[in-house]
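The chain below stands alone, shown as structure tokens; this is the form predicted on its own.
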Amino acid sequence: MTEPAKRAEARRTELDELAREIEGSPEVSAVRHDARLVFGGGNPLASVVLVGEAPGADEEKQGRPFVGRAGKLLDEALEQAGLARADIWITNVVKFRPSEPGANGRRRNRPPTGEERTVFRPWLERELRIISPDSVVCLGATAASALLGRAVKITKERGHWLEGPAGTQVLTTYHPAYLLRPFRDRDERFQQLVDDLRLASRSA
């Protein structure tokens, strides 16, 4: 086995153990309400990590982050930026689907609460320490605010390097779900997402 393969295996083992710890955490159980845990996925040796806010219905069903419509748009942005899922690690701050009752008895997605983000932040920081990326890209203000511990406005701070926990270099950008909405400058902001991902890859 090559040295990179050994390091990847060791990190994968640590990440699997972390997922089991989260699964059995009383603090997580208190806010999770039996929702399915959706842990991060990708390359444990990744130099770039993408962080979203929380999984949605498609992610909960498949047990993987960013696999729904927003995930497909993210894949398109990654491709244009010269990145592939196999090269990066993708995760969320909150690792279960926050939901609430909706129409016709179906549950609908909701933003994670402050309590949920607070409970999961130490787990996210451990996940990042295991992978030890060169750069972290926060997708959306919720993820950026949770990781940085302060309110973040994407329109003002996207595209700029910020210092995260333990000296982590953090770049904030638009969440792909936001770009699924129809608005006048959507294409321009999608290109900004691509540019931010490209910047992160070049800085790694």
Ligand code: URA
Given for the second form:
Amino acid sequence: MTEPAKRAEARRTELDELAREIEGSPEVSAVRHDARLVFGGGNPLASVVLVGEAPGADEEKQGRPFVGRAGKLLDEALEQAGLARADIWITNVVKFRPSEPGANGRRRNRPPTGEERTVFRPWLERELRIISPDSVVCLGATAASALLGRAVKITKERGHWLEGPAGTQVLTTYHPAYLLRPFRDRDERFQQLVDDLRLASRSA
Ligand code: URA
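Please supply the coordinates for the form predicted together with the named molecule, as a counterpart to the form predicted on its own shown previously.
Following is the full complex, with the preceding chain placed first.
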């Protein structure tokens, strides 16, 4: 086995152990009830990690982050930035789908509560320590404020390097779900997402 393959396997073992601990955590059980956990995925040797808010219905069904409509748009942005999923690690702050009763007896997504974010933050920090990337890209204000521990205004702070926990270099940018809606500056903001991803990959 090559050296990188050995390192990847060692990290996968650590990430599997982390997943087991999250599954067994009483604090996590108290907030997720019986919702399925969706863990991060991608390349465990990645130098760029993307952090989203929480899985949605598609992610819950498939058990993988960013596989729904927002994930497809993210794939487009990654491709334009010269990145592929195989190069990066993608995860979420909250690792289950926060939902509430919606129309027709179906459940609909809701933003994670402060308590849910607080419960999951130490696990996210451990995940980042295992991957130890050169840069972390927070997709949207929820992920950014959870990681940085303060309110973040993406339009003001995107595109600038910020100091994250444990010495991580953090960029904040738009959440792809936000860019699914049509609005006047949508194309310009999509381009900014691409630019931010490119900047993160260059620092790696
Ligand atoms: N939105 C997120 O923040 N994360 C996902 O995994 C999917 C959509």
